[in-house]
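To begin, one chain is listed below as structure tokens, in the form predicted together with this ligand.
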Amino acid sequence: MPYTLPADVDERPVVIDGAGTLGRRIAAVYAGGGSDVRIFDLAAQQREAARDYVEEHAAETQQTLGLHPARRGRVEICDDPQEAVAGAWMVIEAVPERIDIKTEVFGDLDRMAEPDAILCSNSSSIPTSQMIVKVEHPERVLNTHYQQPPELNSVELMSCGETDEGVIDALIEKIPQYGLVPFRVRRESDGFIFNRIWAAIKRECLMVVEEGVAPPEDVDAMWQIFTRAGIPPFRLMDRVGLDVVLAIEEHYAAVRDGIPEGPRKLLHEYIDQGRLGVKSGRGFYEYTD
């Protein structure tokens, strides 16, 4: 029998495992859409910062995504992963973009989560097929790649190769309830759909700056003239975190021929100065608040 959502899905929490830049944004989306959310992170400071983020941004998240649930979801933080996942219908990991960490996390989640819980990875570039070595039930594992919600509200869903198609169908039906727009990735792809396109744009932007052709501010200003789009490339990279941008680019370089070194060299220069983007107060731009 293919997977179907449990009858009590709306009474059960969603769990976020890893509460950094993206984990806390995803938490705000689900709480804003009316689901109770539990947040686990190894670092107490990150758990607390994520809860504060959700409380501060819940109304704004609801407004951006057009969410009007009967009540906003409760947000709880947990220091014990076993307690965090008890009763949850879906667990979304947003731990660092490292295959060793994600492999351990999925092994643990598979042992601890409810038998009917869906286990999702928010990885930006690593297919879940590479994270399931320690998983006994891969049919409930998949990539669900969120961008920067609430503004960038697409979610790409990709099978781990053994995912029950019913899981993907059910999520495609369910997550628009949270103002999200799902897209099915039709075959395994390093970097999914939009991130592959975005990687090429980012790479060329970084090369322009690394070669001294233009500063980040000029690239962003020209981007806005040409596309009229919301967040220009260097501002968005600062929001993502330059360490995360580098990890993604390193992953592409490991799996593809011909990826130039300049973008990684430039990212290293910024990271070595502690300029990680918005999260460290400085990246390509300075952030004072």
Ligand SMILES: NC(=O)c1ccc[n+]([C@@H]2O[C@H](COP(=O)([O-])OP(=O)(O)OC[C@H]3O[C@@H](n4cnc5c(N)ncnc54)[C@H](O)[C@@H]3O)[C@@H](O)[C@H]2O)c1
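Keep in mind that this is a model prediction, so the values were computed, not measured. Numbering follows the first chain given and starts at 1. Between two forms, the rigid core is defined as the largest C-alpha subset superposing within 1.5 Å. Compared with the form predicted on its own:
Shown in the overlay between the two forms, fitted on the rigid core, is a CA shift at residue 227 of 2 Å or greater. After superposing the rigid core, the Cα of residue 275 is displaced by 2 Å or more between the two forms. Here residue 68 does not count as shifted, since its C-alpha moves by less than 2 Å between the two forms after the core is aligned.
Can you return the structure of this protein in the form predicted on its own rather than the form predicted together with this ligand?
What follows is just the one chain, with no partners and no other molecules.
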């Protein structure tokens, strides 16, 4: 039977395991959305700093995310992991980015957490499929990759390979309550969705500067111009024309080593269907005007 959220989900806490920079931001979001939050960390100073951060930024977080719950969630810090996870409906791991640490943490969480609790990793690079060797119930484990909330409020949800699809469906329905925007990662991907895109942008920015094509301030100034308009990549390609985009990609492939064929193959598939973008009425999107 597919997973469904427990009936008393709004009366149960969210637990953040790891009180670092991102852990405390995530805690602020859930507290701001009305859920009680428990923060666990081995270091007392980190725990206290995280609690102070949430208290100091709760109002700002609510304003940024447009949150208006009946009450603000309570924030509690714990030095005992068993005590921390007791009763929680969701536990979010935000410990250092080391596979050995995360493997141990998930083995412990699987053993200590409530049977219906969802176990999440906020790892930005390690798939949860690599963390579950000590987990007996992998169907409740997945990646929930937060960016930098509250301003960057997307969350990428990626299966560990054995995750109950009902868990992902439930989170996609639930977490918008906290001003978050969920995105389903449809197959395992190192870097998820956006970090892969950002990696390519970042790499080209560095190459432009290293090759002497432009200084950093010019790159940043042009970035501001292009992002100010708010036109997303696939909409922009449709405006340019997919046949033109393909011609540009073919040129890059001719003059640069290592350009992958996959993007050109995808463009060919659309062009062969007559989907050239805005000028043909169909591209990655449909255009009726």
